[in-house]
Amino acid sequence: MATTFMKYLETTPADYDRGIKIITLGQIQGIQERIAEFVQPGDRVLEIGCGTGSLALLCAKRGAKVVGIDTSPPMLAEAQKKVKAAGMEHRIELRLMDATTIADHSEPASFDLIVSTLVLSELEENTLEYVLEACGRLLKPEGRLLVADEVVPDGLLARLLFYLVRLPLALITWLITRTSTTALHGFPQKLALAGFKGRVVTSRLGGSLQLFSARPATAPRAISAPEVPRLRHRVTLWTLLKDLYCLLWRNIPPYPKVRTGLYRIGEPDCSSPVLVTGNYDLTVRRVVRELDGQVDAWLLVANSKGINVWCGAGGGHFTAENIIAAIKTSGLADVVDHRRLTLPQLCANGVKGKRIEQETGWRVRWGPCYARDIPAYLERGQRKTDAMRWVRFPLPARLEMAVVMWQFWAVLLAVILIIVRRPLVIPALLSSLAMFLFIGITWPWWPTRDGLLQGVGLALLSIALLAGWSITVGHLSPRPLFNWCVALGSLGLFAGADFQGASPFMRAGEAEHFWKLVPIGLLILAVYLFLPRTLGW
């Protein structure tokens, strides 16, 4: 069982049902049919994470009135097509909604069934707790909660097999979507804490896919605001090691994260400003570094999947729904007497401020690009200067991103060369590092900002330098010289194209250049294979 791959399937809703059926070995369809067996004619059903509407249709065909919610407009659009094709518009209502807001849009004790498949495992611990408690309030006294999801199975052999299957798919999913999922841990205990009495109805795929049935056992307990922890800036060996890890491995999961929720910086009171950021560990610590001792504020850490706010928002991993969930689950409204949030300007590419305002009543302001400008921004009454609006890409940032971009591909390059040509590992790694550093240092002076064109220029420069070295010093024969020209030219082309993804002034290079690099790579491969034979080398 490896529902982590469904994060990729969600990018292609038309293929989602077929894909999820394949990766669950057909078991998800049987689970959904088992859930539908609990439906009685006239029941009101709420489906959390309705996706493409398959389960909603099964419930509606058994006589239920279904409300299906999801946070993905493309998935809801696909579901709407299926509902219309089945003639079930009168029985199924689809809503674009985050699970944390369900209690705001429905009356208490208004549903006979609340169902969910492969969704709750995507929620963070505090969000999951909040949603389960909201379900308890929305269910009728004899209502039922049905949850089918991926769980970590019991037993050493079953768990080993689970991870052997899951890890490769997790890697593939991350390479494509830069995100993944986690399996549920200790879900029966979480149900009990939320006031449910539950049991496992059926277990599939070696215990990694389970269907839970739960009924409210006690009155739902009120959600109280937890004690708000304080964040301080400290430089220790541990923080230095985390900085080094984030520098070298920030592109590779597991991403270092901070628990989502509300934090204090300094000694804020009920009128202090509320600042919002993502839960990437390095981001949070850099924000705290700039603010600790300078301002008294509340810091609301929302789920960005462990990605910085700019990349997270641009990639669809940090959204208005994530911030709405953080507002709902953090107890923020209990500690301040205003309704104003300050969001990073760099997340405006993917976070809809109007949606946050409509769903929560909290007014959104867009703060400075950089955390170091926040104290001055607050001192000016939350007004930005022109300088606070501009993104800069100075040499230290370029060198940092050069190392970040290089190290991930360096690992893959090293693995390949260890297998096929071990003596070239060190020369190839040093050459590729030099190219990434060169493009980072010289970036402002290139006549173009197009990463692919920069890659072509870097490839030609590398080949020219190699040819000059060979003529004056190395005296390589034609075939070795040709091989090195192909290798360095390919590395230079890739380094230039890939570094565009680190630039704040153009869109990421991977998605734009992928289909351009593929034919170029095939052409280089053809030249490498056939030109020496043509010339008789």
Ligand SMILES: C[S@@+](CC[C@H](N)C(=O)[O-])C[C@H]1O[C@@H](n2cnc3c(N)ncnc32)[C@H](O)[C@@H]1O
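With the form predicted alone in hand, show me what the form predicted in complex with the ligand looks like.
This part shows the chain on its own.
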């Protein structure tokens, strides 16, 4: 259930915009108006990451011809609506494109202005450098790059203030929209490296939101040849801590990330396979654990916003554009002489293979679901068996899932009980943990795959156990017995429904169970409130 709401929120552009407004304290609009003042009628403007199109519209209204690019289809759809409502279709062209491919889609020196607000801070470090260089190529010699973004201010005091203000804001934003933003570090230096001469036009919010203006100063450099770092499987205290963090804190950012780009596993050569994965720290380490010492391969880590590939792709955070960006910026084409990528099968729900092939000419193959099957898969000449193709739900995964599901509710339950009835905290937490674990362990042997029915079974079972115990040892009086039955029964129902909803076998189940649980919950509440009274306890 929790996951239902989360996935939903992650895919709504309206909420994204709202989050941005909160975190910039409404300042972004003024900055965008300031940017539009640089526009001369007839200018050709490129907006990188146009989002819902507010800035593109401002520029178009001042007489520019705007190309707005973004990687998010829902954002672009929202933008298209706004453009249409303003009657600006002839001036604004919206395109689904990643920032790293802009130089492939336009002539060099063809734009007067390149603008971008709150986008560059979302890019990975090496991507940012690449994009700035691409901007240098696309701008006319007298052109201008205008970038507004969150920056980490210089100076200790300013920085302290920055984090003090930002932390609660980020928390609110995250609660409302489940998104968070990052801030730019050392941007002026990066501009200089990419061959720009820049200055700060205006600075808001104590220097944490800045507008940079930059002009091409030197001829753009060629992109330097990459050196490819090697990843090895290591277990240290640090990785164990990270594992624990990922396990307990899975749904809540900041997600530990790996720097995007190309890595070596073993000693690959120019004909070795290229495996792709997301940049969630745990994902990358699991892949490396399975492959190190087994195979020689290239590992291309693409930006999945620090989310695992299945959820990232399902929530629209990991798309073909991210992989295209990784191919472009990693120098991959220089180290192998084939053009074949192997993608994790579990990102097929969001990464469109055909789009990668059309944009880059690299052929896409869908690898196995699980990293541990990769060595066997490569050995078989990249052909999958059905076992590699289908998701499984083995005991360790079930236990892990049980603990993760439980801890989310345990926190809530504990907070409520600490307020209303403190002695119940420990028994409630232990019994709910026992229930989640019970379902996790016995899952394959249930006659039904429907989580709610499993919940009913669990509720009945725990009530029966409780009654048995009460009759033989406990000798509870009716009132507390009744209370315990209701409590354990509802916990059981809930555990069943929630656990099932999170398993990869029944994604649709989450919403369904939520719907059914509401009336059942109300019914239990009614029984709880009125039955003892009618029986005169």
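Positions refer to the first chain, counted from 1. We call the rigid core whatever largest set of C-alpha positions still superposes within 1.5 Å between the two forms. No experiment lies behind these values; they were computed from the predicted model shown.
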Check: Under a superposition restricted to the rigid core, does G353 display a Cα displacement of 2 angstroms or more between the two forms?
Finding: no
Item checked: CA of W366, rigid core aligned, shift of 2 Å or more between the two forms -> no
Next item on the list: State yes or no: after fitting on the rigid core, is the Cα displacement of P427 between the two forms at least 2 Å?
Entry: yes
Notebook entry, point to check: With the two forms matched on the core, what distance in Å separates the two CA positions of M88 between the two forms?
Noted result: 2.5
